[in-house]
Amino acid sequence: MSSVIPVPRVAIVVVAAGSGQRLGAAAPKAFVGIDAHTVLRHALTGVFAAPQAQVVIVAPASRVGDALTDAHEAAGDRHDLVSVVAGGATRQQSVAAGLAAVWPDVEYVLVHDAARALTPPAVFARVIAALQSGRDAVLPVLPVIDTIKRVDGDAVVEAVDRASLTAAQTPQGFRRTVLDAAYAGASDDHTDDAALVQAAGIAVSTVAGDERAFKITTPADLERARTLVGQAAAPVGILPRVGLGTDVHAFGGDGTLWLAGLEWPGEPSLHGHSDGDAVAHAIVDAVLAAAGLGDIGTHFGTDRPELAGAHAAAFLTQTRGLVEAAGFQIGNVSVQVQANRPRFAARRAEAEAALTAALGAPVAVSATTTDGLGFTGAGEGVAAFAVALVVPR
């Protein structure tokens, strides 16, 4: 090692050995491109912008050379701090391989998933600071904002109190002796290193995570990462963006009608996976389209049983979070309802207030009929059309 680079007290093990089957790509996930660079290369940008550390990358055996190329590009003149080792059949085996390459003088080890490619350097700094303050194990987390339901098959069993729930992220940090002992005594596979250490009887503390530290697992996640990277590279003064959304639902659902975020007692309900609120769904499509984040099916598909029966506020609040995480702020939304019923005139202001509160941006609602033409004119259902404006934050 070069004598001008002091031996760091921190090591970061970057796990990049997964196959990424759910991503559906031809290459292992860490070696799929976000832009001109791979997922791994972007992850290493954050790693090398964090406080100085030894960096051990765990890659598939067939990709060790590619990982080393990415590492040397990201490290610059700190390439002496980098090594690459081949991973194992499981994540736990891969982390163990990385730990075996950590230098003897290292006191603290962070384990980071390369799939969390856009994790800001500040998250690494928070984890390291917590360890240096005397914590044995540190986990970055985000509060859970979704409504959580316990299900049995396709049936909802009960709501779960989310007040005590958090979403775990990486890098997860540990006192080196604690992590080594936990791995030496491990008899079962665990979902992450914090769980393994906790199973060994060690208390795990938390620090704030970051929305940008999301894990690239599905094609929608990869598209989100590409959008964020593209926006970061865009010139200053980028113009506002406009999106269009539409939705249609037929009458014939169970229970009461929900439309424009309001319950309409005495009116026939709409059929849908959630509550069939065509107005709210059109708004979601318009806002996501404006931000370049796909559509409602991308983020709120029928494969999410917790959204069965969900109302407008759940969709709009989550949509706002997605858009803000992508670097945009919602300017305003205009939505028009086409239906013979219900009559909106008396409740327009109430609907606008409910939608605006959930979306965090002004929503204007108008309503019309089609003079008896088409399925809405025949009273068979409701159509909604929305236009949204978003601006860079």
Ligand code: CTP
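Here, rigid core means the biggest group of C-alpha atoms that superpose within 1.5 Å across both forms. Residue numbers count along the first chain shown, from 1. These figures come from a predicted structure and were not determined experimentally. First, how it differs from the form predicted in complex with cytidine-5'-triphosphate (CTP).
In this overlay on the rigid core, residue 174 has a C-alpha that sits less than 2 Å away from its partner position between these two forms.
The Cα position of residue 257 differs by 2 Å or more between these two forms after fitting on the rigid core. Shown in the overlay between these two forms, fitted on the rigid core, is a CA shift at residue 368 of 2 Å or greater.
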The other form holds:
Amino acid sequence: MSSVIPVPRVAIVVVAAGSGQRLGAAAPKAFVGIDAHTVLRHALTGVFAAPQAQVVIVAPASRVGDALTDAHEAAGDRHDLVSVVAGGATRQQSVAAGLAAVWPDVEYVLVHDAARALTPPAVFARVIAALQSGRDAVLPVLPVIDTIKRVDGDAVVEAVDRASLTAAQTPQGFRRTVLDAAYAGASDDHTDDAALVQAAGIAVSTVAGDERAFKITTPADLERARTLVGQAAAPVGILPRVGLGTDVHAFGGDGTLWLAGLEWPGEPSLHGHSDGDAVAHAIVDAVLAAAGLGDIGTHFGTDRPELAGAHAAAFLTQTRGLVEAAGFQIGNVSVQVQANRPRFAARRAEAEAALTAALGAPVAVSATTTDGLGFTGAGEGVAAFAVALVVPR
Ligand code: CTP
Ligand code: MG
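Same protein, different state: after the form predicted on its own, show the form predicted in complex with cytidine-5'-triphosphate (CTP).
Let us now look at the entire complex, which starts with that chain.
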């Protein structure tokens, strides 16, 4: 296939090799999830929706494989245009590593921060158009909205006229020869490429940036990105759906108690098909109901002997598969147990972790007694009530 794709005159270097100190997540910033997809994957979605270009991703050396996975998913049938290289200790060194991988025939190079994950394709198109109209260096900018003050320590020195100020974004675009020369001659470290090129004496012109091209820097920025992506995923008219499930089992089963996905040695066991785990069964009913897929009997009837001794994980994992196959993602589940025993306080977190892992979505567990009233108060059995939320995908 590659022979039929013309060599693009544009390359986009996506720098994703930073550690994300200010974000403070467990993974390097570009590999943190916004939703089911990483920061890098979202950035690449914008890159591949822009005019066709060679794409060079610069990743931390330990993450080159992960970056390739994201790259191939985002590139689809254009995966021949993508490569991944390892970055350096500073952003400037990372850009230099990416530039070294740009194909010889490329005329224009855009440098883009993966951290600006939600940058719309139109910004790339504007930068490329300005380069094609003859500019050497192009910077997408946004007007500064806040009133800006110059300070000395905590004392305000003066107000700065914001009309002469602008906020710089990426992708920043350059005639390739200009950028190569600026990098070859660079001595100081600059925070962006436009500054480096300008230091080399090249005029930089501006095009309109976009608010969605903000850089994910702090945890609050990541929240903002998550909100924007969530809004896009749930267009008006496609609402989330809720479901309710309840289950009751009497004490008097064989073996040990299994409840909320945990084994409870020394506790009386519950009667019922499979292990009698009323918590798991209520969750399955709630999730299936939310997706409009019937109930536990529809999918896990007593005519399935392979489920006779099955525990929560088997039911929940299969339920998740059914719901996803029907086009839904599970949002979350809240489940309450009513019982005198077992006492959940000490194992609540453990139960939540087990159920969450099996279902692939957050499960919150609460437990209560019923002040001696009813069959749960009399210690005859256990009742569980679950509510689930699912979202169309
Ligand atoms: N970057 C890079 N190589 C570096 C440093 C930064 O490729 N050595 C990339 C980042 O991955 C990011 C972009 O440059 O996409 C902008 O940098 P920044 O937002 O500062 O990211 P980090 O350096 O990762 O974050 P922090 O400064 O908070 O550590
Ligand atoms: Mg940084």
